[in-house]
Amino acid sequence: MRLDKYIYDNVIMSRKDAKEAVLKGFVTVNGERSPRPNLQITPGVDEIAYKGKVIKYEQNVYFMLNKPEGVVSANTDAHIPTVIGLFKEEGRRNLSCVGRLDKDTTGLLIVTDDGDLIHRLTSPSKHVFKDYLVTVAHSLSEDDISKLENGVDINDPSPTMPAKVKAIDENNYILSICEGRFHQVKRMMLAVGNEVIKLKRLSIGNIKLDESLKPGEYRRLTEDELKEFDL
């Protein structure tokens, strides 16, 4: 890899700048200033330094957010915060959403740049459960749940694959689905005359929200987590 590359990729800087900075010496490799942009470098085993601080090579990340109340699932906006935005510290290109939350819909997301696994996770035809925590205006009847178990028309081609429903009170559900259609949740719920009074997403697969994060913070996931997802 090009140095002035390695140096894009991974601080957030025009390529113009990128290049600007190995020339200008701000950039070391293995300790040593090196005046060209187009220097072949390994990343993983070349120490890349940028005004004396070592920039570690991750080929990708992975983040869990507590997504908060009024940030969209996009990288930018001209008029609503991003849940990119929230990112602007770690320095990394490409990050995008694992499936998208609405504006008004809180709870777990995980961020990454990697396109492989946003595939994964988000084709329905990998069968990703992701369960969501539904406040909802009235009660549903077994019917109403009997319906979302078996699909429901919502005014796509077809109707929605099967859910899983439980129950925690008169207004409150854990709703399963491996979809993830726009404004799939709440679409669902008009199917059988009911309205998403509120909405919280708890997990993606096997991977929990962590209670810990207050809404709008974020961490790493973990080795173990990242194993849940083959990694």
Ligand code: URA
Contents of the next structure:
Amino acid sequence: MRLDKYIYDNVIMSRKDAKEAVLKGFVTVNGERSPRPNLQITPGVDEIAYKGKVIKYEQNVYFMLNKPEGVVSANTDAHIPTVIGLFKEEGRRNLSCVGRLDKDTTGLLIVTDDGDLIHRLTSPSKHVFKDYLVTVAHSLSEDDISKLENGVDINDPSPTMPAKVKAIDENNYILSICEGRFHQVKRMMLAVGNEVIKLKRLSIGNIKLDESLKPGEYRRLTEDELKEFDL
Ligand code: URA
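Taking the form predicted on its own as the starting point, write out the structure of the form predicted together with ligand URA.
Let us now look at the entire complex, which starts with that chain.
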């Protein structure tokens, strides 16, 4: 890999600035200053430093986003702001969302450039429980809860898989589901004659939304959180 590309990939700066940083002598390779942006280095083997600080090589990056309302879980859209548009600083990475949340759904979304992980986590056979805070129009009866927990018909070829429902108050519930069908929570509530007013994802497996993130803010996943994905 070219030295300036390594800097560009791993430090938040433009390609042009990365080249200049090398030319100006801000970059060292194994302790030696290198003035050649096209110097070939081996990521993970050569020690690269920028202004004296060692720059760790990251093959992939992993973020937790508190998705705000009004953005679509997509890379591009002609009219509506996108989730990936919130990652302007990281734009050089080929980022995508792990699964989707509806435009009006808020909360935990994982964003990464690790295509293998996206594939692994969104495969229908991967049954990771996801918790949603659901605000519904009407209180759920015991019967509704039991139906939701046993699986409901949402006009798909098969009913939904068993879910868990925990009441917070009359209109707010935590619904845990292990599938990711299109508009699943909204369709499950419709199946018991209810309507979702607000929806927020709180967790995916053991990864919980960091409540210190304001809507639209994101942070890197921690080492412990990455272990959840066997990374
Ligand atoms: N279920 C929905 O209906 N919408 C979402 O955004 C996520 C799950």
